[in-house]
Each structure stands twice: as C-alpha cells, then as structure tokens.
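Just the one chain here, the form predicted on its own, laid out as structure tokens.
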Amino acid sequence: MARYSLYFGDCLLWMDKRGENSIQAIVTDPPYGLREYTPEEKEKLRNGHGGVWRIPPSFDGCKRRPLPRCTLLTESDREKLRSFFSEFARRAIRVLVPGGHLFIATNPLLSHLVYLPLMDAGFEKRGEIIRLVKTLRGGDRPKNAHGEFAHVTVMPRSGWEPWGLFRKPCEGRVQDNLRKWKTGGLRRISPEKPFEDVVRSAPTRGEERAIAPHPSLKPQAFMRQLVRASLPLGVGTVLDPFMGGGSTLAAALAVGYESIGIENDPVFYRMAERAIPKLAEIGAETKPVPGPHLRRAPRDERVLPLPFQP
C-alpha cells in the first residue's frame, strides 16, 4: 500500500540531510518568480491587494484567480532565481538515482533562468512537456492607453505552460540502468502509446481548488499524467520539494506510487495535508479502505496510507 510524507521547512536544507541516490523522480512546481512567494508578498495576496500579484476583478459573478506579474522582476530579482535554481540544482541531482526524471513548471518568461542552472549542474534536458491551457496572462492593451491603441496588445494571450523535463545521466545504457535502478525512461500511455510531449489541460476545477485554494494548484487530471510517467516501471518514490497545496502527491496517491512533500509555509503545509487525500479521492472508481489514521512521526513527518487501492 503506497503512502506519503509530509515534511514542514526548508527543502535545500531537507535534501542536504537525504541520501545520496535515493529519489527517483521529483516532479515540481516551484516559485519559479520567487519573490511572489515571499512573506511580504503572501501577506498581501492573502489581503487581496497591492505586490506583485495581480487580482483580477470578479467577471460575470466568477472570481478570477490571481496571478504573479513576473514582468516585475528587477535584475536583482532574477540574479537571487539564477542563484536559488543553481542551489537548488546540485541537491537535486545528488539525491536522485541515475536515469532518474525531473518535471519542473515554469513559464515562458523565465523558463531559461530555471532550465540554464539545471543543465550546469549536469542534468540532460530531455524536452519540455507542454500543457495546453488558457490563462489569463497576458493579452492586454497598454496600460492606461486601451483606446488609444484599440488593436494592440503587449503581449500574447498565454495558451500554454512549459514543464521542463530533466534526467540525471543514466549509468551506462538505458536498458542497463532500468535493471539496476528502475529509471532512465518514461512509463507509457499502453503498450501501444508512449507518453507525450503535449498534454490538453483545462483550468483547475472548482471542485479541486474548494479543497485546496492554493494560488498555483494545478489540476489532478494533468498532474496525474505527469507523475505517472515518472516512474517508468511504476516503482520508487516521487519528490515534490514545493508541494503548495499538495496536487503532486494526491496524483501519486491516486495512481500509487511512493511520494515525498516538502513545504516550508504552513499555511500551504496544513493546507496540502488536509488536500491531499481528498483530491486523490477525486474521480476514484473504488470507495476508500479503512486504514490507520494519521500519525505523527519525528521532525514533522506525516505518513498516510493509500486511502484506496489503484
């Protein structure tokens, strides 16, 4: 029966303290802005004003979700993401086995200021999985000026976001590395159907974002599919180093595998630990099992038993 841990802190710190090649996937969507997730810029995104998020005005009685304005950025701001990523890069590979995957979200803006530090580190970019989704980002006419230039607009209407894909180098063939430590490939649809680069999402649903209002939560029908293919031989365990709301280890609840949250907010930490099961439970064709209830394990751990066969 696979289970999760929770762990409320600093992941740089966490994965200083893990073995060496102990991870085989770590699928994550991180601050990739990093200073929207600061506490001065959380606190007023939980107000509902000012910083550098942009609150969108309710439209025809639906409240739209905000969203970071990384166009904000100083030099300075994007010097601290080349730095935090470069950090962040070299525990990363450390802790992952050879052949082992990483899924990392960003968006196009600053996709090369996460992917750069990762391959200095020595991952192999293995390609990017696009999510085809409408935002509300971008599309609009000069501030300030929206009659005057009527027919322009500053920057394309986004229908996509990047998830860059990484793989530590394998040990010697790929064949030869999924004998020996079960990664290096990608599971597929069937036998028939590989896994694909180009993956229709919708918005995160209502449903999902009532259980776990977290401002960067992506949908389970996506992150699923993401985390499924992590493990190419369905066997290991799924790290998610900036686990927010927790959709990353719902989605390995649900198809089973092994999972690893880390959240160093604990409005997020007690948020994603309340989500969690209920948005693995979300679409599932078996009713739950009875099972043992959380416990409390040392330095913050949260284990959790599958609340459901896969």
Ligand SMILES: C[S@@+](CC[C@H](N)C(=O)[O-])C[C@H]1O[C@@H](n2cnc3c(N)ncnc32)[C@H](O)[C@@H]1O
Second form
Amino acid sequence: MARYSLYFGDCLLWMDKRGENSIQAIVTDPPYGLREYTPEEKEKLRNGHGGVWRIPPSFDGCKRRPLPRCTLLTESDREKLRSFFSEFARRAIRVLVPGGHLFIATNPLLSHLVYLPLMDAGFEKRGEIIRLVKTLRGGDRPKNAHGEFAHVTVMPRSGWEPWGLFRKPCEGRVQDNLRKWKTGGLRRISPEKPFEDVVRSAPTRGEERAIAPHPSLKPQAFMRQLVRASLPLGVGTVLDPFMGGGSTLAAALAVGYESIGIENDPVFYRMAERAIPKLAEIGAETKPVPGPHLRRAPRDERVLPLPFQP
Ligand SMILES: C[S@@+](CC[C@H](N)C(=O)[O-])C[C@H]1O[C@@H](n2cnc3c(N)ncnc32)[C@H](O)[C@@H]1O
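Got the form predicted on its own; any chance of the form predicted together with the ligand too?
To see the whole picture, the full complex is given below, headed by that same chain.
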C-alpha cells in the first residue's frame, strides 16, 4: 500500500528544510494569481459573493463553481507572481533528483510568468501537457455593449488548460540517470503506447467535488494519468506543494505511488486529509486499505505551528 504524508504549512519553508535530491517528481497546481488564496479573498469565496471569485450565472438552474478572475491582476501582482515562482523554482530544483519531472498547471494567460522563472532556475522545458477541457472562461461579448457588438468575442472561449512540463537536467545519458536516480523519462501507458501530451478531460465530476469541495479540485481521471507518467519506473515519491483538496495525492494513492502534500490553509488541509482515501477509491476495483498507510508527520516535522488539532 502506497504511503502518503501531509504537512500543514508553507511549502517554500518546507522545501527549505527538505533534503537535496530527495523527491522524484512534482505534480502541482499552484495559485494562478496570488490574490485568490489570500485570507480576504478566501473569506469572500466562503461567503459566496464578491472579490476575485466570480460565481458564474446560474442560467440553467445548476449551481456553478466559483472561478478566479485572473484578468484582474495588476502589473504589480504580475511582478509578485514572477518573484513567487522564482522562489518556488529555486527550491523545486534543489529537492528534485536529477532527471526529476515537474508538471505544473497554469492557464494560457499567465503561463509565461510561471515558465520563465522555472527555466531561469535551471529547469529544462520538456513540453506542455494540453488538458482538453471546456471551462466557462472567455467567449463573452464586450461588457455593457453586448447588443452593439453582438458578433464580437473579447477572448476565445477556452477549450484547454496547459500544464508546463519541466525536468531537472539528467546526470549523463537518460539511461544512466534512470539507473542511478530512477528518473529522466516518463512512464509509458503501455509498451506500445507512449505518454502523450494531449489529454482529453472533463470538468471535475460532482461526485468528486462532493468529497472535496475545493474551488480548484482537479479530476481523478486526469490526475491519475499525469501522476502515473511522472515516475518512469514507478519508483519514488511525488510531491504536491500546493495540495488543495488532495487530488494529486489521491491519484498517487490510486496508482500506488508514495506521495507528499503540503497545504497552508487549515480548511483545505483538513478537507484533503478526509478526501484523499475517498477520492482514491473512485473507480478503483479494490479499495485502498484505510488507516496505517496515512503517516501523519510528527508535530516537530511540521513547518508551522498548527492553529487547530488535525
Ligand atoms: C490551485 S489550488 C490546488 C488545488 C488542487 N490541485 C486540488 O485539486 O484540490 C492551490 C492551493 O495551494 C494552497 N497554497 C497557496 N499558497 C501556498 C503555500 N505557500 N504553501 C502551501 N500551500 C499553498 C492554496 O491554499 C490552495 O489550496
């Protein structure tokens, strides 16, 4: 049974304490802007109105998930984002073993602000995974002039989500790196079928959102494909430094990989703690054994003092 460890606290501090060359893959979905996960914006989200969280209109009676409005970022927000990702990149490349891959979720408007700091820190860009998914972003007519410009769309209606694919440089040839560090490539879907960079996906299903009602929860069907590909020999530990509701860790548990998750929001941390075994069970033929596989970090290993008793 794959083990996983959860840490409550700031992932940058956690990575500072983590040993060099000790993680085989990072699969993560960071905050796109720095604003949507500030305490003020999270309070507005939880109150159900206002702020950067836009509640899409319920035109067909269905309750919709809030979406962050990243177009509201100012130049100074963008600068903060660049500098946040520089800090993240320096730490990520240190903890990853040579040849270790980083899969990082982003969006078409901001990906450059995430990718450039990663490359400046020494990561090789290895491509992009295109998650084909229809979101409610874009496709609108000009605000307050819908009638006048009925044939205009301000932005394309988005049909994809980019995930940057990066690698810490290998030591020597890929085969040498695979032997020594168990990393350097991606796990094939089967001996005949390589992992591919376009993955058809659907928005996260209601069943999963009911288990982990995190506003950015990623679907298991998609996450399991990425997580599985991230360890070429199926050996090692997958880290998600921005764990949210725990979809990466649940995917790792479902495919039998060891994993570590970090989250700095107490509500989301508790949500992930409860959700991971349940999300991992979805679609599984055999149920993961509950209990002992969850190794909670001893208190002194945790990065920040806990404001709650988990
Ligand atoms: C986009 S969400 C991740 C959602 C996740 N992929 C899922 O499926 O549930 C980003 C998460 O990172 C957390 N976060 C933001 N800054 C952080 C930090 N410095 N350290 C740890 N977690 C952080 C936020 O609270 C949020 O839950």
